[in-house]
Structure formats: structure tokens, C-alpha cells
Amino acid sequence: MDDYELFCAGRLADPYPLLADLREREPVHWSERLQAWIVTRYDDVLAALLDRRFANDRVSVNMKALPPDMREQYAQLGDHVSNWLGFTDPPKHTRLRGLLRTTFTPALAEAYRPAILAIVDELIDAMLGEREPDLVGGYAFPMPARVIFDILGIRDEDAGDFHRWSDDMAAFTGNIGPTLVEVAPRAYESYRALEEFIGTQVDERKRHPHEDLLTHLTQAEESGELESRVELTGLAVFTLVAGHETTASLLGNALKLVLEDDDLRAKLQAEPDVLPAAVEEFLRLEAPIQLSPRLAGEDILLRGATIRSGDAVILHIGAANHDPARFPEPGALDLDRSFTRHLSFAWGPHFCLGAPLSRVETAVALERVLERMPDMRLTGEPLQWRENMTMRALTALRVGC
């Protein structure tokens, strides 16, 4: 039990036991804590990715985990965060993806490699000048988001205090349940802090227009493609937090398992070309979300479980991500494997469209990193996780060189 409450409040180091013990016993259960169903399995987990009975319009399970006085005092944040790709549903879903998608394609990632390398090498040699340089704070975290502020076409010197906003925000809508209410107030004031930020933004854009993404969303609200500015923020603030945050966590804690792994990390400096394949299993085995929550939009019998229209339903990535019945040895990292098709990007129509430029940019930094600093090793410092139910993310990750 003390797991489970420690797993609720996302402050489990280690939770693949215990879900490895909710798939077996209960792979539709009910958690009182969360006021959330827990979907574990999974063909279960897929099935409800593709299932439009599961809504993701789900901002409002967010708000009424809030007190009434908060939910009042930050309705805003709610307003904003509903405008969010991750957190909408068709047709304004489709809408609003479609003005991201000729942006976030395989080729973008392609061309933006001499681009992520130039980046790498920066950080690289920035912390080749450093005793015990922190792998996530200097290298996976700013790594991401200098690629997704360039996409953008924001300068890196006004982009403020972006990776505070960041984190406020991703605590905000990776958390569930009780904890909610000690992030809400700092994500309120980050919301603020953006909102403020992407209109300066746009109103620069309007008046000199560039070759980047906010130009093209600033033409989409001129034009009517996009609804209003609450729409353009929202969307504008996905993109820097979802193209920064994920990325980010992948990366980190892929170096943590090659670094835990001499023979993975002699295999990976000898033979690069396995790095593709070697980035799934990171991907399978950590992924960087870990949880899909969404609406029942009406009743919905599973595995013996009743579904109220209206319940929270976690669809737990990270589990399915580890289910045995798919993945033999499902703790192994094997690059082998002959079924590959973990959740971690998700499925069907929230697949996500950054997972191309993702995969390129863990494959490029891993590559250049373990060629660069052959040699570095863990401090053997306790490795913290961030306190976050969604997010799988190293709080640091020292080594010696």
C-alpha cells in the first residue's frame, strides 16, 4: 500500500512492479485516490487509443481535482490548457493538427540534423569544461529546446525563463488527482508568463513576418484557420512544451540505461548504425509519458469493469509498454526484437507528430556524446526522478569524464 500511495502521488522510483501486479490481478482497476480507472494491458491500452468512446477533451478532470475556490481562481489555466493538441478531440483536433503537420514531417527531421549536431557539439563542449558535468541539465534539457525554438523562430536570448514556464505547465498536466492542488498556482503563473510571452510573439510577427511556425500560426488566426488568440497560445504552447519536454526525458534516460550498461555502451560506440533500433528500446522501456488519461464518454464494460460515462481513465503506457504477453523479458533491452511496435509516441489519431524529429535527435546527441566523452562514467550519486505521474525524467545525471 505504501507503494501505491507513493505511485499515486508519482513519487515511486520504480513503479513497473507494482504495475506489473495491477496487469496480472487487476488490469482495469479502480483507483480511489486518483478517481481514475488504471488500464494496464496492452491489447487494452491500444484498444482504447483508437476507441472514440475514450475522449481526450479531458481538462476538466485537471479542474475538479481543484478546491472550488481554485477551480474559480484558475479557470483561465483550464481555458488555456483545453487548447492544447494533446487534450482535444475531433473535429477541432483534426483542425488543429492539420496546421502543424506539414511542419513536424520525417523530412523536417532529416534536414534539421547538421542543425542538432552544431547544437550537441555546443553543449558538448561546454561541459568537456566541467569536473562533474550533469548530463540532463546540460545536455538533454536545453538540447530540445534550442531545435524546438528554432522551429518556432525564437531567438534563444528572449526566450526568458522557458524552462521554469515548462516544467509548471508539464507538472500541471502530467499530474492526477490531489497533487494538483500544490502545482496549480505555479502553473497559473507560468501560463501567465506565456501567455504574455507568445503574444509579444505574434504581435512581432504580424509586423514583420518570418520563415518559422508561429508566422504561419499568426497567418492562421488572420485568416480564420485558427478561432482566436486563446487557440493560437494554447497550440503555440503545446508545441514549445510538448517539443521540448518529451524529447528531453527520452534523452536522459536513454544515457542513464547506456551508462548502467557497458556492454550496451561499447555495442553503441562500435556499431552507430544500431542506434535507430537501440532508441525504441529506450523508448519502450522508459517511456518519457507514461500516461494517457481520458473521458468515458459512455458506459463502457472492460474486462468485467464497468466505465461510467464521464470517469477518468489512465491509459498506462508505461505498463502496457512492459506487458510480458507482447514483449518477452519485457525489463531486457534487447534490439532484436521481432515485435517493436511499442505505445510510447501513442497510436491512431494522437500519435505524435514530433516523434520523427524525437527519434533523430536522441539518435544524433546519443551518437555524438558517446564519441565525444567515450569515457564518462556515473558519480554514483542517488538518481532522483522528477515527482510527476505523466513524465519519466531524471532530475540529473552526473558523470565523471
Second form
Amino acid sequence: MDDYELFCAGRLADPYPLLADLREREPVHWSERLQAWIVTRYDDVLAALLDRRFANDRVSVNMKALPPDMREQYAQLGDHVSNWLGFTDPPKHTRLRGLLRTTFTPALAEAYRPAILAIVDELIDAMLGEREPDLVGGYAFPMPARVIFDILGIRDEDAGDFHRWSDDMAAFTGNIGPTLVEVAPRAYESYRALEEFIGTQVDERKRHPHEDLLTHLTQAEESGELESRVELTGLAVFTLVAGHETTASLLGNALKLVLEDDDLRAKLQAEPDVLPAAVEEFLRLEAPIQLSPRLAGEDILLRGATIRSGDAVILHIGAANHDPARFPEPGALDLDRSFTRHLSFAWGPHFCLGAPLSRVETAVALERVLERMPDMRLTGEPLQWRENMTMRALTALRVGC
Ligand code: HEM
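Next up, the form predicted in complex with ligand HEM. The previous block was the form predicted alone.
Zooming out: every chain and molecule, the one shown earlier first.
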């Protein structure tokens, strides 16, 4: 089987049967087309996430996929992405993560609950005025975007083309192989726009410090904790993208699963207390981040395969979350699973800092929309999945009320 089938449009609707076949027959598989290894078993993915020999500093994998002239032309894009927290290794990773960890705490997530409720109520008010609202474009996407804007200190009206910029960046960082040649030009333009956007915000913070993350990062640049403006911009843009594309995907995927299952919907409406368990199962079943790439820092022997130093390695979170060795009947939504430790937030040194926040965002948004739009029904319009190897996300989810 040509594994690229895994990522082609035809498989987006349900990649899991092919992943199951790969996990069963070739758990460590070399992809000639992607020039990368694909690791699909839960225990192997978990072990690799904890193994420092698998490095995060992997932007060279993306840049290598570009022809030499484009590599030169877009070198700044590569530099920028190499300062994304998820693309760094210690000691730099430890220093940068330390700057964000003080913000993204469970206490922050709880403190944001009232603000999240106010945002979702406003979005539901707007959707109730439409005949067939789109739960992705009108709800799942704007909600986490507004929350992360608020945390960073960006006013909604200043966000400009943020949605497009973020999509373009996610297309570059979320793909591997031949696709990158197509998406790199737009990603470069959007990176330039984001760099200018963040620059303006930072200059404003130098004049008028605020109680927000951008001020915190601006002060870290002044104190030297951040060693350059490139580091600051990298951290800010990564937080913007990581902080909303993901939760938007989770909420969209969760709403699809709930609206396709009347018993589940009735249970969640009658017993909102089971929502946190449901959110974990939605994360497992339809992981928003399907894979986590790494670069082998030395030769590594894994299940009889020799991964050479410098090889790209795709840790397939989506496949690991469906491994029957850990999750019996992996395709079934089961709120009473005894083992619930999915890998959707990764594990180890790069464990998602936003996990507490996205759990609260998703539970509040689900509970509220099921309460205020209790009779909504999918319109039956064919569903489309975004063409992104890493992100598992719907392009739209229309309902009739
Ligand atoms: C459902 C929502 C989310 C999912 C599924 C998710 C998933 C992930 C995953 C898989 C990683 C590790 C990537 C890797 O190691 O390659 C990660 C890292 C990260 N996430 Fe999330 N994330 C979500 C929401 C958020 C939110 C709301 C924020 C808030 C800003 C956030 C901030 C981060 C940060 C800062 C990291 C980097 C951690 C590090 O490299 O040390 N995430 N996330």
C-alpha cells in the first residue's frame, strides 16, 4: 500500500481502517513519498514522546521538502517556525516553555469559564438568527480564537486577517512532503503579515504595558529571557495558532459525534456532569492533532526497523488512540472506559500547555449549545474534512434549528 493514501482526500472522512492495517502489519513503516517513518502503535508513540533521541527541532524536514531556490527564498519562514515552542528542544525549549507555563495554568482555565460562557452565548445569539447556521464557522472557530486573543491581549477588531494567516501557517507546519511546495508561498506571506502584526502590538506594549501575555513576552525581551524579536514573534504566533485551531477542531468534531448520536445527545443534555468524560473520549476518537513529527537525533532500533540519525519520524497520535491493545473496541464511543489516557495532548516534555483551557472551553461550549439549541439537527449536507495531514477538522457543520 502506498501510505500516502492515508492522507489523500479520499481517506480524510475515515482514515482509521487504513491506520489499523498499518498498525497491525507494519507498526514502524517507511514512507518513500513522505521520506519519513510512520509509527502507529500506542506504546511506541508514547515511548518516543518521552525519548529525547526523537528531537522536536524538525523544521529542516519542512524546508528540505522545498526546492533549493524556494528554500532560500523562504529561509525566514523556516527561521520563524524554528522558534515555535513545539519545534524546539532543550535547553531553548525549557527556557521558552517556562515563559508560557506561568500563564497557561489550570487556574487560568477556570478563571476564564465566565468569559467563555459570555462568548458562546453571544455566538449562539447570532446563530439563532440564521436558518442553517454553521457550527464550525459560527461557533467552534470564533470561540477559542476570541479566548486566545484575550489572553494575548489582542482586540477582536485588530485581529484582521488572522483566520487566513493562521490557516496558512498551519498548512505549512501541519504538512510534510510534496504538499509543502504548494503551501509555502502563502505561508511565507502570512508569516510576514503576522510578524508585522506582532511587531505593532509589541511596540504598543512598550509604550503602554497591559495585563496580558504579549506584555509579559515584551518584558521578557527587555530582560533578556527572550534572546531576540524572532524568538518573541515565534512564541506569540505559535500560541495564537496552537491556542485556537486545535480547540476549534475538537469542538467541531465533538458536535458532529453528538449530533450523529441521539442517545449520546440525550445523555449529555440530561447529565452535563458526564461532559468532561465525553470530552476525553472525543479527544481520543477524533484527535485534532493527528500526528507529531520528530527528527531522529541518532540511529534508533524500533521493532526491528533501524531509524537512521536525521530521519523524519511521524508519531501517529490518531492511530495510537485507536490501538485496541489499549482501547478495546477503539472505534466505539465509550464514556465508561477504564483506560482513558489518550495521547491527543502528546505526553512528556512537550505535553500541551493548553490542555486545561481547551477542556474547559469545549465542555462549556458543548453544554451551552445543547441547552440553547436543543432541537438542532444536521442538515445532511456532505461533510468535508480539511486537507491537512496533522489537523483533523471539519470545514463546516450546518444544522437546521
Ligand atoms: C483540543 C485542543 C488542543 C489539542 C488537541 C492540542 C494538542 C497539542 C499537542 C499534540 C501538542 C504537542 C505537540 C508536539 O509535541 O509535537 C501541543 C503542544 C502545545 N499546545 Fe496544545 N493542543 C490544544 C489546545 C491548546 C491550547 C488551547 C493552547 C493554548 C495556548 C495550546 C498550547 C500548546 C503549547 C504552548 C504547546 C507546546 C508545548 C511544548 O512544546 O512544550 N494548546 N498541543
